[in-house]
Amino acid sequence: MAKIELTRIPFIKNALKSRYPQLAVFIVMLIGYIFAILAGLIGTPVGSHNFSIVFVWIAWWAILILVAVPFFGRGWCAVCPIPLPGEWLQRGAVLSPPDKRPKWLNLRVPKMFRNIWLQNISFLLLALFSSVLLTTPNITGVVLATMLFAAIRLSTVFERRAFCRYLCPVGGFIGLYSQTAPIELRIKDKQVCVTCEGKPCYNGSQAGYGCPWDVFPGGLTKNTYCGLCMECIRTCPHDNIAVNLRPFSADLAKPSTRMDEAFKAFIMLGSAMIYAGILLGPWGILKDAAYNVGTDAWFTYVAAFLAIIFVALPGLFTVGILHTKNTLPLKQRFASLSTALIPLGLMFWVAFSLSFVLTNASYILTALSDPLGLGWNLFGTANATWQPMLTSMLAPAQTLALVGGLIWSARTAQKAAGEVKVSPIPVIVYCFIATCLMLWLLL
């Protein structure tokens, strides 16, 4: 499949170049986000009837994992409300171009933090407390508020979207899996960028802002660090930037060599497996350990969680690829071949989310009518009874997702192994074993 330039269509191009449609979505999202914070803090403590729990961890999560990330990559980042207040303060404007003189410190993020290790850590922190986070509204409200204020604070200290680029726990895994999506933003002609004076797509101009994600579009080769904010489309004086429709997983043809990205793949793969066991499995002792934060059992759970992600999964992967004879350093082979785990991890999350979301989706109707649990019945659905949805289709859909992910990863492993000139068989076997384990956990 050849790339199709979507911005050749006048309606799409005009909609992306104008800030007003995006601003309208931003404002709606920001209102919803603030309401979710308030609902978590002042609404009913019953998670299944609280807007913050139901709409963040069921409705939003379903849209994100099942639709937004697989098909639109960084599409959520294009409308995420979290960076907005801080960005408006940073620029001193909502729509008009900022003054040349910074209004705040505008510091450069230190080089040692310009990677996704902090995003890995922030995701793990949420993951370790996830059992409480998914069921306790006031904890969800505090976490949402913390993310908003962290984004504001970082915007007053550092340049651009430092929170989104280096700290956001959601942005890290969206960036990882956005490489599989069929949507990309790329330049049309590299030579045009080479000769362009001032590089307004990166530095900004009177037409708009410099890239908030600290990415030079002329050097963009994959989706991982592009937030699809569309500012470069608005500032490019040569109309040299396009949004394209492309084959799935096009970015994975050239594997990464970064260890922070490699470990993100293991973190996401392992977390999906552990969540399946804790939240959907029959083992009450594991559920109790995950829910009873601060107890000896919980600390044992934390140790096991981290050991699986940082020792067991990468350790077994390393043992497998040790037998692939090659002159490249083991570190480079490890990072490159771990690219094959990205499609598998995405499908693990799809399979897990199908079960979690379809089991709890009926709570959306209740929370919609009575978002704070105060006895309202705005749409006549406050007393809707809970029942799982599409139960007969769940197991086949999960099996299809997992088997499809295995095939997808096997093909990716072949490409990655070809790049580093080793056999893909150990990676394919690793993916097969992981898939069988996930099938057992879910089915």
Second form
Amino acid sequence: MAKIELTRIPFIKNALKSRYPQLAVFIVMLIGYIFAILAGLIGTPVGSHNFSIVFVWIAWWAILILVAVPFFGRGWCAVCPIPLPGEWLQRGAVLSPPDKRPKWLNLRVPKMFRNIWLQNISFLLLALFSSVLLTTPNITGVVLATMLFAAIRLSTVFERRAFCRYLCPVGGFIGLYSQTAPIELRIKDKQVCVTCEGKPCYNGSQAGYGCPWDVFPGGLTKNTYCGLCMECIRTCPHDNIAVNLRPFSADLAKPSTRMDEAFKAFIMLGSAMIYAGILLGPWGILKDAAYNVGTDAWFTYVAAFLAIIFVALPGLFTVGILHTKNTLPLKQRFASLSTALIPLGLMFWVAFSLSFVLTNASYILTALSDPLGLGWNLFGTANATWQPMLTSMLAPAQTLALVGGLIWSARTAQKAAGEVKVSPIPVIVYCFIATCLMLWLLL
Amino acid sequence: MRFRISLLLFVMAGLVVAFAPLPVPAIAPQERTFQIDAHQFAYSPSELKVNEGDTVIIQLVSSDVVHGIYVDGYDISVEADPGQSAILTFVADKPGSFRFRCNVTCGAMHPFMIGKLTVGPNNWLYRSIGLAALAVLGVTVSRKQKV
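Please could you give me the other form, the form predicted in complex with the partner chain, since above is the form predicted alone?
Below: every chain and molecule of the assembly, starting with the one above.
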């Protein structure tokens, strides 16, 4: 399938170039985000009746993992409200660049942090407390507020969107999985970028800001670090930026060579499996351990969680590829071949989320009418009874997602193995075993 | 052409694995009674196994707050007050694996208070693993044919 340039359609191009449609969505999102913080802090402590839990962990999560990431990649980042207040402060403007910009520190993020290890750590931190976070409104409120203030603080110290690029726990995995999405932002003609003076897409101009994600669009080869903010479409004086529709997982044809990205794939794959076992499984002792933070059982859970993600999963993967005959260093083979885990991990999350979301979606109606749990009935749905949805379709849908993910990963493994000139069989066997384990956990 | 024929064969094999009827062991239906203790946020026992056609009697005893039990797929439920018990009776006429879960908000981890009922062998799991194996085989063979 060839690429289709969406920005050739005048309506789409104008909508992306103008700041107003994006601003309108931003404002709605920001209001929703602040309301989620307030609901978490002052609303009912009953999670299933609190807007913060229901709209963040059920509604938003469902949209993010089932629709936004698979089909729009970093589409969520394009409308995420978290960096907004900080960015407005940093720029001294809400819309176009002002004549005089405020003098913040505007530092470069130190080189040692210019990777996604901090995002890996921030995701794991949330993951280890997830049983409490997903069920306790005030903890969700505190975490959402912390993310907002961290983004503001980083915007006043560092240049561009340092929080999104290097710290956001959600942005890390969205970036990883955005490589599978059928949408991309790329330049049209490389030569135009080579000869372009001043590089306004990166450095900014009167027409717009330099890339908030610290990416030079002329060098973009994958979606991972492009936040689809559309700033470069506004600044490019040569109309050389395009948003394209493309085949799924086009970025994965060229495997990654970075260990931080490789471990992100393992973290996400392992977390989906652990969550499936703990949250959706029948083992009460595991739920107790994950929920009772600070107890001996919780520390055992933490140790097991980290051991699975950092030792067991990558260890077995390494053993599998150890004897693949090649002159490349093992580290490079490890990083490149782990690209195959990206589609599998995404589909593990889809399968896990289907169960979680379909079971709990009916809480959305209740929380919509009574978001704080104060006895309101705004839309007449406050007393809607809890009812799992489509439970008879769940198992076939999960099988479809997991087996589809396995096929996708096996094909990716073949391409990645072709690039580094090794056999894909060990990686395919690894993906097969992981899929069987996930099927056993979910079915 | 060879690739298309192989693809067709694999799709047909996949349909057989997914939907071919399996022999059902002839086991006379029985009455199976389970006493399940419900407490924040687990059932004990949390895994029930019965044969297809069995009459299942669940005596739900809640040992702390109000709990319930809702069986996915069967869409039936019962609730028990603290210290009280409640009975749920049904005929396990749908084979497969089903989650059962608390249907009364009982505390923070309520959405994850889950157990598992297996009626007969969990054939869908075995079929899914078969499909996964077939998928791997299909991808490997199709690659070799392209090469």
